[in-house]
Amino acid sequence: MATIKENRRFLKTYFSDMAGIKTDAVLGLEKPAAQKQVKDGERLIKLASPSKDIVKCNDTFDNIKSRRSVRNYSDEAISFEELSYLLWASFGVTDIDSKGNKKRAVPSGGACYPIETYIIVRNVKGLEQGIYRYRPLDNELAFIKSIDKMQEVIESFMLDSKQPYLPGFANGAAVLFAWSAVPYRGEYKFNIMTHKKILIDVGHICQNLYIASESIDAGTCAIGIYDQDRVDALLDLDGEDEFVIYLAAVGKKK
């Protein structure tokens, strides 16, 4: 078990620890893929192109000023276009440069992008309840599996007894975002110095989701309390080379 002192050191940056380490990038090994490959049986769903038309508030100042963690949601569904926008705004491709490099809505240390976005859909127009993986480089979803008894599934990993404000609030969300880390994408370039960067990266993503949700009159609440093993198993992650590091609930405001 790590001590508080050890965890505080983790929050610092000591690149001197890299002395003598040759990263896989330096060794010329093959660079890991920027997003997961489509598995057999996964159905691809093309997302809507991002559009300003669904944005209710274009004022950045007002969206930042109004941003709050929202835990009470209405029964209104999120539209497919709104979900497409939230995925794009939080982690999507915003431009392609002259060399063909795809630019994202968020920064990443060393442009490693070691995060995958999964969504647990409960109430999105045009999508059945289930689990999907976002493929940002292609602006599409990979449908992984449907879910019966959605409330029971969410309760199985939410640890509601430990939620400090409103236990059970995630059950009312239209969609849950689940961000996983694929550490080797960063370790390839930064070895032992990548893991702090991964947590910084997912913070950028979640904050973009907050601001984008505010712009369409939806609410977001980040979630850091959950059952690690159960949510990893639900998303079919091995818990070692890929595992969940952050969640967020999204729904229309009451």
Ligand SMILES: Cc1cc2nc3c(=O)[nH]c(=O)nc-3n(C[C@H](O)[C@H](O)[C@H](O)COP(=O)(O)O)c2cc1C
Second form
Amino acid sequence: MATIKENRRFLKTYFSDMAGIKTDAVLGLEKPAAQKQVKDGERLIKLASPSKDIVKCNDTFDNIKSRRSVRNYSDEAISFEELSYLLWASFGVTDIDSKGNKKRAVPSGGACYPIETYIIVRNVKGLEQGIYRYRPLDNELAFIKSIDKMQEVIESFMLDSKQPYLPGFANGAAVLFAWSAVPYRGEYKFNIMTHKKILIDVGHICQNLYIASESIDAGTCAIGIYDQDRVDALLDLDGEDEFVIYLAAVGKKK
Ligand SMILES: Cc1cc2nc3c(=O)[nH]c(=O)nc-3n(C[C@H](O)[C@H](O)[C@H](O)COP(=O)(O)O)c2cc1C
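Shown: the form predicted alone; wanted: the form predicted in complex with the named molecule:
Let's see the whole complex now, leading with the same chain.
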């Protein structure tokens, strides 16, 4: 069991802790892939190209000013184009530089991007209810599995009895985002110095989701209270080399 003192130290950055450590990058080991490979049986679905046309409010000032955590959602579905936009805005590729590097909507320490985005789709036009993984480098979804009993599945990991604001709110969301950490993508370059950065990275991603949601009249609420083992099991993650670190619910505002 960690102590407060230990956890506070984790929040700090002492590069002196790296003395004597040779990173796998320095050792010349193979660089890990920037996104997970497609597994056998996963169906790929091309996402819509990002377009300003669906954005209702393009004003950064207004979107920042009005952003709030939204826990009450209407029954209106999110369109496929809106979902594509939210994925792109939170973690997508926005440019390719002169060296061929794909640039992202969010910063990442050392450009490691040690995060995967999963979505639990409940009410998105044109998509069956189920679990998908975003493949940002190819602007596509990998369909992992369908879900029959959506409410049961969401309640299984939401720890609603511990939710301080509106227990059960995730059941009304059109889509849940679940971000997993793939620590080795950062460890390869930063070894023990990467883990704090992973948490900072995912904060950037979620904030972009908040602002992008606001711009299409949808609402988001970050979720930090959840059952670790159950959500990892739901997404077929091993809990060691990949595990969920943060979630968010998204739906059209009431
Ligand atoms: C790391 C983090 C975890 C959060 N976890 C939850 C959560 O599990 N349930 C919830 O209802 N809100 C959650 N929130 C939303 C906060 O309650 C909310 O941001 C805060 O009350 C301020 O309100 P605002 O976002 O509307 O400005 C979380 C926010 C952050 C940044």
